[in-house]
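One chain comes next, on its own, written as structure tokens: the form predicted alone.
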Amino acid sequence: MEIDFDIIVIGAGVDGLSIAYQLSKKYSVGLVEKNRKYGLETSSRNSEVIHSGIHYPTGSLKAKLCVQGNQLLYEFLKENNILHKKTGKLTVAVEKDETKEIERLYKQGLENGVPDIKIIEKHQLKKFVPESEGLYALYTGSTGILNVHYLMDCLYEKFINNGGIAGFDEKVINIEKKNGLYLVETEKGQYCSEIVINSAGLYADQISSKLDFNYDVFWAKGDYFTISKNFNIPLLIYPAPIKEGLGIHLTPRIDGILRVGPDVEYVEKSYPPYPDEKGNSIFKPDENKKDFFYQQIKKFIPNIEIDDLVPESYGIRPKLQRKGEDFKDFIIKEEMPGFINLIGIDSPGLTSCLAIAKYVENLL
């Protein structure tokens, strides 16, 4: 077989784009994506938060790549004049039994090497956000927000300028290894490479199974509401985290509008997860959740009214843990010579994107 590329990257979300860009500095890289454009799924339907790294167990890939990725991402955004803001974040305890969780996060953050982190006592809280209530909080100054679409546009442009080639509307239907090379078959053609990197997000388990590496990936839907009232809240506010996520939190979007969410709702895998060109999808933002969101946000922003919440959007994340299960780490590994899997890349996948790219490069 004649080699078309040194490396084929499957999936053009923010992590696939980061990997393709990083590797295109040294190798010939082909990027295949089943959608009509890059970043149309999980990468463009999230909170657009640059996480600090406090939430992940010390020593885990999520912790290491988030802390490293935070620094790399700010540097990249600044160098390329991409819209972003280092806002800081408060993680707030509103019940007495939540203060222990805040202290645990503080200790874990220090162990993970998170910079600019400190405990905020109750009397100090209103200095940060006059509208807020709480008993105790953790401040992380390295948390921020960005426009993920501008980031992906930049990564894609740099990838193409490095000589990378992208194919869209190219759903992968088969992968075979022959004579030490990989033959990747899409609905449009066949491509041969020495290395294949699976960064297919919600569909990474399907791609992996084509080479008999089987994983259970679960879909978790999260809804978002925006706040119509003008609150003076310049930074992110999170509750003490829950078992299956970070809780319903409040995030200022890069345009200044306040966003609330996401929740965690495990759903059946349904294709397509987002409306296609014909509008086909069983999922949509769920306005019936408004009261639940209101009750959660009112705990630390008591002046909010239920009618201030307006349904905005939803996103679906690939999770390795079933509902009710404990923390599961990213899977980023070389399964066999030349085949690298990225499975269960949910949050902090956006923050970690450039660090993930370097991690994958080191696996080669």
Ligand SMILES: Cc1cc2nc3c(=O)[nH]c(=O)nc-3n(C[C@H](O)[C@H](O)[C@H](O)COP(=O)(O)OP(=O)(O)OC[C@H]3O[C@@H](n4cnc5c(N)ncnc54)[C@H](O)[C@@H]3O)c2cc1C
Contents of the next structure:
Amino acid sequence: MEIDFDIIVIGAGVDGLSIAYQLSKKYSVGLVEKNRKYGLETSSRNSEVIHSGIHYPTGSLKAKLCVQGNQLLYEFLKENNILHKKTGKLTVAVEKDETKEIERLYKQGLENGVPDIKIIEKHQLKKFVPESEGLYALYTGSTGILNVHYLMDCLYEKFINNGGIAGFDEKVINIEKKNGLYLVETEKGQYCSEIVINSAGLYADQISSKLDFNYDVFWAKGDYFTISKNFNIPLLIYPAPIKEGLGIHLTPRIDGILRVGPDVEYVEKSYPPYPDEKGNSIFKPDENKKDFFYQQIKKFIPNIEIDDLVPESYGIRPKLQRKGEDFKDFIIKEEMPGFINLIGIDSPGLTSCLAIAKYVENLL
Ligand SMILES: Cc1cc2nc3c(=O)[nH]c(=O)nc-3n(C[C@H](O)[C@H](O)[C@H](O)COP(=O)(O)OP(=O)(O)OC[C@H]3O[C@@H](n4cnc5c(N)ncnc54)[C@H](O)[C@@H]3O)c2cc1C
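Starting from the form predicted alone, produce the coordinates for the form predicted in complex with the ligand.
Full complex below, order starting with the chain above.
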């Protein structure tokens, strides 16, 4: 067998692209993607939020990679003139019993090394959001927003400029290890490498099972609506978190339009994926959720009307926890010499992308 690449990366989402770019500085890298272009799946169906790192248990990979990734990402976005904004974020308690959760997050944020965080009392809150019914809040100054498409365009271009080779419409259907080398079989051909990195997002468990490393991954959909009126809210507003997610929140998109969501709805793995087999994006949210979203968001914008909500999109997270189960961390590890798995890369997988790439490099 002749080696085609030092390393093959499977999956060209924001994490696969970051890894491929980082490794292409030193190695010959092939990137294989089943769709006709990079970033057509979860990486372009998210909130586009640069998280601060307050939400993840201290010592977890998610906490470390998010805090590190936040800083690396701002530096990269600045250096490469990619549209982004450090807006800051408020996590707001509207019920008295939620204030404890805000204090827990504050403490966790400090322990995780999150910069620029402070408690905001009710009277100060009005300065940020005059309409809010909130009682108490946590402000995180390092939270921001970006245009994820521009980020992926830039990562891809840099990867190609480093001599990286990408193959699109190349669904990986098998991997074998032979004589210490990996043979990656796609619907179009076979490629041989010393190292394989599985960054296949929602399908990473399927890829991993080809080499007998089996994981249970669950799909959790999140729907989004936008707000058609301008309420002049310049920063992100989140409720106190709920067990299964961050709660329905309010995020200004980089174009200024307010986005509401996502919720967390576990779906069958047969749920219509995006894009469809013709490459069309079929990704409208469930319009029956409009009233629920409206009730949640009224706490922060009391004079919003239900018809101000417009269906936008949905994204699907690959989760390691079943519905109702507690926090599960990213799995990023070398399963056997030369085979690195990334499993359960849900949020904050976008914020952490550059830190994940460095972490993977250190595993080699
Ligand atoms: C609703 C929602 C909101 C989110 N909000 C945020 C946020 O605000 N901030 C944040 O940091 N994170 C957020 N995330 C998480 C973030 O979007 C993901 O962690 C990140 O996009 C994962 O990127 P990825 O490259 O690992 O996976 P993906 O983007 O899923 O890419 C995987 C790629 O692998 C390809 N692939 C799969 N199988 C094969 C195969 N057999 N052969 C070849 N290629 C294959 C796919 O086509 C795909 O292109 C959110 C996620 C969701 C769903």
